[in-house]
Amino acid sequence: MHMANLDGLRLHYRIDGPKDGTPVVFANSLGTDFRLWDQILPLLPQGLRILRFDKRGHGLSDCPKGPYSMGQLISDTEKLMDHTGFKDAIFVGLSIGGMIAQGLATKRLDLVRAVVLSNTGAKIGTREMWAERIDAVNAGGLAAVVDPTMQRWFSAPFHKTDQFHAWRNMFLNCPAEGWTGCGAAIAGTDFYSTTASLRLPALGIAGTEDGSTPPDLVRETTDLIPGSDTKVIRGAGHLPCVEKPEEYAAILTEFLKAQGV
């Protein structure tokens, strides 16, 4: 259990591989930890040095008092990386993630050499949507959204298995504060002209049943990358590295086979 001390922010993380391992970091959705990807992580190729963390507000990292922009949180990526030792590294970003890796690519090319945009899009829902979900958790707590979500998030039939109640459950679990404060994010940010002046590889994945973010914004927003691809893994929602690991990590690894790992 590893906590980086950022400027007052201590943020939850865990480095998994070798020390010369090309560097990998993955960065979570809304409402997760980095347990998310856990399925995954022994289906991809050896040798990879893996960076994983809670974001503010999230897992057993610091929760301050929100809201949080965009910003904030990619500066804590930035921070996470600097203090790590992560450079030049391979970005994989799912929903949140996606945007935050967005944003650090944009900022600190140096710390990113590629990205993988997984269910995410340069800009996710309206401000006014945002306000109305913002608004009933800080009513009735995450409870007040949790069903809807799980709609959006998986497919009908994970709603029927015992893994799925894990997932309800560590959403239920989130700091309301932390939930709230990044919806309020993601509600101010919009990639598009940023996202668009990118040069480096990129990949989009998107799954056919994901609510939250459908397959046409994921690959809309990875189109605006010159030469980039997009992936749709069939029967998957908004997490497909939880209901579909095996595909998700055949993908992530032609990838990175593709950046030379």
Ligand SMILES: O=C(O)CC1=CCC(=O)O1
The other form holds:
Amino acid sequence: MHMANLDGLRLHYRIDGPKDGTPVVFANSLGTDFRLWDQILPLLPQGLRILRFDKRGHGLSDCPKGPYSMGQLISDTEKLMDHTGFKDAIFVGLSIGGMIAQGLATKRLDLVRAVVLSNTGAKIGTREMWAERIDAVNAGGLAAVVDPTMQRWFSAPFHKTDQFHAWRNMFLNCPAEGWTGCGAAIAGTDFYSTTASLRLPALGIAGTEDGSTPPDLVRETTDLIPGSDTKVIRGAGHLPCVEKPEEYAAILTEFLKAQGV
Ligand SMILES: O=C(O)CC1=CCC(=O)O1
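The form predicted in complex with this ligand is what I want next, because the block you gave corresponds to the form predicted alone; please supply it.
And the full complex, kicking off with our chain again.
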């Protein structure tokens, strides 16, 4: 187990793959830890150097008092990549992780050579929507929002599986302050103009059943970057790497290969 001490904030991370492999960084969504990527990693090409991490307030990382800003989440990621020697990486971000990808590529193009914007947007929801959810969590913990969240995360058939309960439990075990802290960061983020200035290879990935970031939002965001493409996975909700790992890994592999992996 690895913890990076980044100016006093300890982040839990894991590196897999050979030292000379193509660097790939995975940033996960609100209310999940880096196990989000467990199912797809064995399906990707061999020889990648993979960095995964739990952002602040999530998983085994520290949970400082919120609210957090998107700038802090981007800076944490930047520091972690500097700490671990990851640069010129293909950055795969899902949901809030995709917002971090957009912000990091804008700020530190030396760290990011290509982005995968999975189930994300340049802006996700409205300030009012996030304020309502944060109020609900402050009053009743994550249990107060778990059911509608699971509706957005997963398609109806997945709710009947045993695996569904593992993801529901992961969500319920997320520190409430970590969730509200990151929710506030999303509420304050609008990357439409900065993402439109990005010039790098970009792929969008969406799920037809995604109740958080529907395909139109993912496409609209990815289309801001000239030359990008968006793939839509049928029958998957907000976390297609969990619901449809084979399809997700195949789409990612095609993009990685196009980047020379
Ligand atoms: O709770 C949701 O709707 C899912 C979500 C939104 C942003 C994120 O990272 O996850």
